[in-house]
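Starting off, we have a lone chain in the form predicted alone, written out as structure tokens.
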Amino acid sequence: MTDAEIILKEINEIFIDVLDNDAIVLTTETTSDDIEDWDSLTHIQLVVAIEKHFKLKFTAQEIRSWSNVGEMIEAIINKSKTAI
């Protein structure tokens, strides 16, 4: 398994637990258009999970230029590097 893969099984459960919904399964490239409950407060509540999950904190820029979970991702996996 990749770091990608396996951060997207993390964010996954993440989505699951935050948007209590057991069916979501999350790829690379699904937005907030795919989720029935990803609307702007609960954008805010999973960002907030991510970065307490990943011990990590994102500017409002950064969040902003997020349009998919595969972006999300990229980011988890850039932070982390330079958090190093």
The other form holds:
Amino acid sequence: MTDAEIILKEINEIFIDVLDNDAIVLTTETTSDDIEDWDSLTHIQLVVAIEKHFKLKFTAQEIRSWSNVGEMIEAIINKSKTAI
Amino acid sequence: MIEFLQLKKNLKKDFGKYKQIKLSILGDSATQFLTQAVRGYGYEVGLNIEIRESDYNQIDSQILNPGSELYQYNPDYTLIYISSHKLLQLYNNTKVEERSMFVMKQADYIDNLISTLQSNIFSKIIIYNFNEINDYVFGNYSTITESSFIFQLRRLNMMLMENISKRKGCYIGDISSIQNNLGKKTFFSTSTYINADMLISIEALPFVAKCTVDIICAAQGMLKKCIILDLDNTLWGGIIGDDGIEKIQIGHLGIGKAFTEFQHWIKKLKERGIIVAICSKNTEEIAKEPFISHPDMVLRMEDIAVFVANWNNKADNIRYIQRILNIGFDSMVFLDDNPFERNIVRANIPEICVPELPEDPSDYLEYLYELNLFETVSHSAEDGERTKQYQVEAQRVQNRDKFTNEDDYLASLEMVSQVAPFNQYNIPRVAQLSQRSNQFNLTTIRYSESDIEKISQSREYVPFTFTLDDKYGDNGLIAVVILKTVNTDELYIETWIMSCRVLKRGMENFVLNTIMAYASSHKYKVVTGKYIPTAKNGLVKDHYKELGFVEKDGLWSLETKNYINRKCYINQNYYDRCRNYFKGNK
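Now that we've seen the form predicted alone, could you pull up the form predicted together with the partner chain?
Full complex below, order starting with the chain above.
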């Protein structure tokens, strides 16, 4: 599995937990329109959970900039690199 | 602390079985998560908190407009959350020369909001204080610069405390302390603020929710009244039975310091009115020795309401303590360093609160501070006297165990009862007794103070009150009888109430002797009474039967002719005016 695939799997788990919905299956193309309960409020909760899980911190602007899950993963990979 | 995610999951659970409370939340920032956290935390303590959240930044219009949704909702509680960030924005827009007086206006504004709210509805109010933001414009010098923001903010917190302490039904949620405990970096998250305009981080929300729900619980009467303590390694280091009084750790050296500070905390709770009891596996004399003669002990025998040291199991001992104190298990806290004892108590008495004390005694206090077990919404100077009353009751119970013969025990109590009619001094207590007594209450008629006043002035009624005093202390006014004249021959017992505190002392015999003496001296032939069953007064089902009354069609009667005084060990102490009852003619 590539880094991106591993991260996708891990954030899928986070989405299931935070949104309390076992049926969620994320792809890189998934947007907030595709998932019930993923609104601007739960987005904050998701971001905090992802930050905690990957031990990194996004800027306020990054958090607003993603248009789909793929971009979110990209940001995680970039952050992890600079962190190392 | 429970996590926010868990609180949110609680929202899907069944709240139906819990008591419903209506809460209104008014904030100047986004409060959606706070709303979820408070409702979710309510589930943890068994409250169904229905929350109506006002639209963003509607504090003024909701409170100042009498037709607002707030007033239509008519909440039991209103939470007002004015954030430090919005305060800072206001400050930033204040002219430099006005900044020294900045919070005077804010304090007035808040005071006005609360007054308006309280004059419109009966809602209790919770307002958060201001968590500190230091903009460091003056560096440390801001602490002595009146016009600096931190100077103003701290002053506002102080003014809030002073103003609200003078009000009734209004409380402060101390989120400033929560930020101090967690640290600002945890309490406040810049990205959550920028993206959602929320000023409390997801991590801090459960703490803020707990502080809010703690206040609601206390105002609902869900309070802790008693703390039960183990001794060895809980109140002092070491084992008194093995190490001896010289070797236990208490005082200023090493770990002894932790136990000394812990004892000071317990002492302050006792002074506040929390009942302190001891429950220890020890030989009683050895366990008491440090309290009597160790120079470094903070707690002394007079601080302890009930002292139980023996080799029985702790659950039984706690039940014994509960019998003496006569308070619910859910109002008790049990502290013990031994996980085994904690589990036994939890398993046998699920209602009692048994905190999971940390292994290291130096962590006890910090851990207990965070639990905030002893929330309250009132305090009076008399609260501190409570220990004495319970010590007296404990002496009585212990003394009873010494007598094998009930009569010897009763005689040893040297009981005296004062019999009096209703008067201006006892009317409030009589009304209170009629409203609160459920068990020893033959007819369960509830009287208001004005009802009692009317009865005391009526010629048709003959009221009696009884106090009970014994060698251990005064129980106060504990029984009320209201007799009604049916005709020249019959006197009917409309009400007979007694406090359960004085059961099994022969008080009912004393009361009946008093009634019969009155009846025969006033030439009545018969005294009658009824037992009207309720869900709670089964205790007195056979009351009249046991006293020798005869039943016919639900009415019990006893003839005055041939009545022989029933045995009792209570001496009479007639109130002067009451003597007339026995002298006068019909």
